[in-house]
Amino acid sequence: MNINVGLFGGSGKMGKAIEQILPDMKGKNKLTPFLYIGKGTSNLFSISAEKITNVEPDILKEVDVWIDFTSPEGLAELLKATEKLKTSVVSGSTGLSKKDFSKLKKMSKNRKIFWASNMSPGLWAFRQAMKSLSHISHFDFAIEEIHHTEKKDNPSGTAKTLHGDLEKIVNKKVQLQQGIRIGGVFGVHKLSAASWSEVITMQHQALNRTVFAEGALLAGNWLVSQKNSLYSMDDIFLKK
C-alpha cells in the first residue's frame, strides 16, 4: 500500500529531520513524500507550498497522513484545513492546553489522530519502567529535564507527560520544576527517587532528532490502518 505523506512545518528542525530519513523508512506500507508545507521548497516532496491555505483542495485530498511538528497554533491550523477531508494526522507538537486536548478528542471521533509529546521508543520504554516505582511510593521524587535554548515550552511536553505518569503511579502530588535550556541539547529527562537510605536514578537522553522523526513516521505508517480515534505511543506498542 502506498501512503502519500504531507509534512506540515517542513522548514522547522523536526521537519528537516523527517525529510532526511523519509526516503529510507521501511514499514508495512510505502511512505511517499507528497506535499511539503514550509518555507522554501523541498527537492524530495512532489509539491511544496509555504501555506496550507494556498493548496488546492484536490491536492490536499491526495494526502493520506500528515506529520506535524509545529505548535498548538500550527496543529489547529492543520486540523481546520483538513477537517472536511478527515485526513489522518500524526502530531508531536507540544505546549497544548487542556482545551486543545479536548478538541483533539472530539475531532478524533471523525478522523484518525495520533499525538505524543515524545515519539522515541526508548522514552516509551522508560515510561513503562517507571511503573515499578509504585512499590516505593513513600519515597521522594523529582523530574529534571534539559533541552536546547530554542525550546519554547518549559517544562517540556515530555516532562509534563512523565510528571503525569509519575503522579498516577505513586498516587501523590510531585512538584514539576522548570527545565534547563542550554546549548543544542536534544533532550535529557531524569527521574530521581530517594529515601533517607538510598537513591534511584533513571535517565533517558536523545542523541539526535532522528529518533523522534523515526517514531513519527512509524506512527504514520501504523495510523492509516486504524479506526477513527485519538491514539498515543501506548497504542502502537501495547496493542500489536
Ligand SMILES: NC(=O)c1ccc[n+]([C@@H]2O[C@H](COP(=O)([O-])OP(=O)(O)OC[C@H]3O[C@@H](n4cnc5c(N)ncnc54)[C@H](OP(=O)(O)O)[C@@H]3O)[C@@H](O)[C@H]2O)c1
Contents of the next structure:
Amino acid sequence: MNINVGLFGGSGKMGKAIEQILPDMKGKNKLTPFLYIGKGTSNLFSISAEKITNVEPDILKEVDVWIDFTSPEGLAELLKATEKLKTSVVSGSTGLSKKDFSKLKKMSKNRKIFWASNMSPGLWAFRQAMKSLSHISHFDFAIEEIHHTEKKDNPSGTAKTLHGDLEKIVNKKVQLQQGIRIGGVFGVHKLSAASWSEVITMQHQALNRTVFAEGALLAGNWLVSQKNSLYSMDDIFLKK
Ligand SMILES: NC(=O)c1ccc[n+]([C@@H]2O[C@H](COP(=O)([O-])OP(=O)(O)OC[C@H]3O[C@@H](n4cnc5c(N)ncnc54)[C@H](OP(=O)(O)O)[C@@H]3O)[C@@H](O)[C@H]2O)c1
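Given the form predicted on its own above, I would also like to look at the protein as it appears in the form predicted together with this ligand.
The next block holds the full complex; its first chain is the one shown before.
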C-alpha cells in the first residue's frame, strides 16, 4: 500500500533528519514524501508550503499520515487543521501539558494518534530494564539529562517519561532535576540508583537524530493499519 506522508516542522532539526532518511525507509507500506510544511521548499516532497493553513483542503486530504516534530503549539495547530479529515498523526513534539495529553486522548477516539517522548528502540529497552528496580525500591534514585542548547523544554520529555515510569516502579516520589544544556548533544539520559553500599548507573545516549526519525517513520507505517486510538512505543514493541 502507498502511504502519503505529511511532514510538519520540515525545516527543524528533526524535520531535516526525517527528510534525509525517508527515501531509504523500508516497511510494510511504501512511504511517499507528499506534503512538506516548513520554511523554504523541499526537493524531496511533492508539495511544499510554509503554513498548513495555506494548503488547499483537496491537497490536505491526500495525506495518509502526518509526522510532527514541532512544539505543543505546532501539534495543536496540526491537529486542528486536520481534525475534519481525521488524518493519522505521529508526533514526537515534547513539552506537552496534562491538558494537551487529555486533548490527544479525546481526539484519538476519532483518529489514530501516536505520541512518544522518545522514538528510539534503545530508550524503550532502557524503560523495560528499569522494571527490575522494583526489587530495590528502598534505594535512592536520580534522573539526569543533557541536551543541546537549542532544546526548548527542560526537563526533556524523555526525562519526564522515565521519571513517571520510575515513580510507578518504586512506588515513591523521586525528585526530577532540571537538565543540562550544552553544545550539540542529541540526548543523554542517566538513571542512578544508590544505597550506602552500591550504585547502579543506567545510561542511554542518542548518537544521532536518525534514530528518532527512523522510529517516527516506523510508527507511521505501523499506525495506518491500526484502529482509532492513542498509541505509544509499548503498542509497537509489546504487541508485535
Ligand atoms: N520524540 C522524540 O524522539 C524526539 C526526538 C528529538 C526531538 N524531539 C522533539 O521534537 C520537537 C522538535 O525538535 P527539533 O530539535 O527538530 O526542534 P527545532 O529544530 O527547533 O525545530 C522545530 C520546528 O518546528 C517548527 N514549529 C515550532 N512551532 C510551530 C508551530 N506552532 N507551527 C508550525 N511550526 C512550528 C519550527 O518552525 P520555526 O523555525 O518557524 O519556528 C521548526 O521548524 C521538540 O519538541 C523536541 O523536543 C522529540
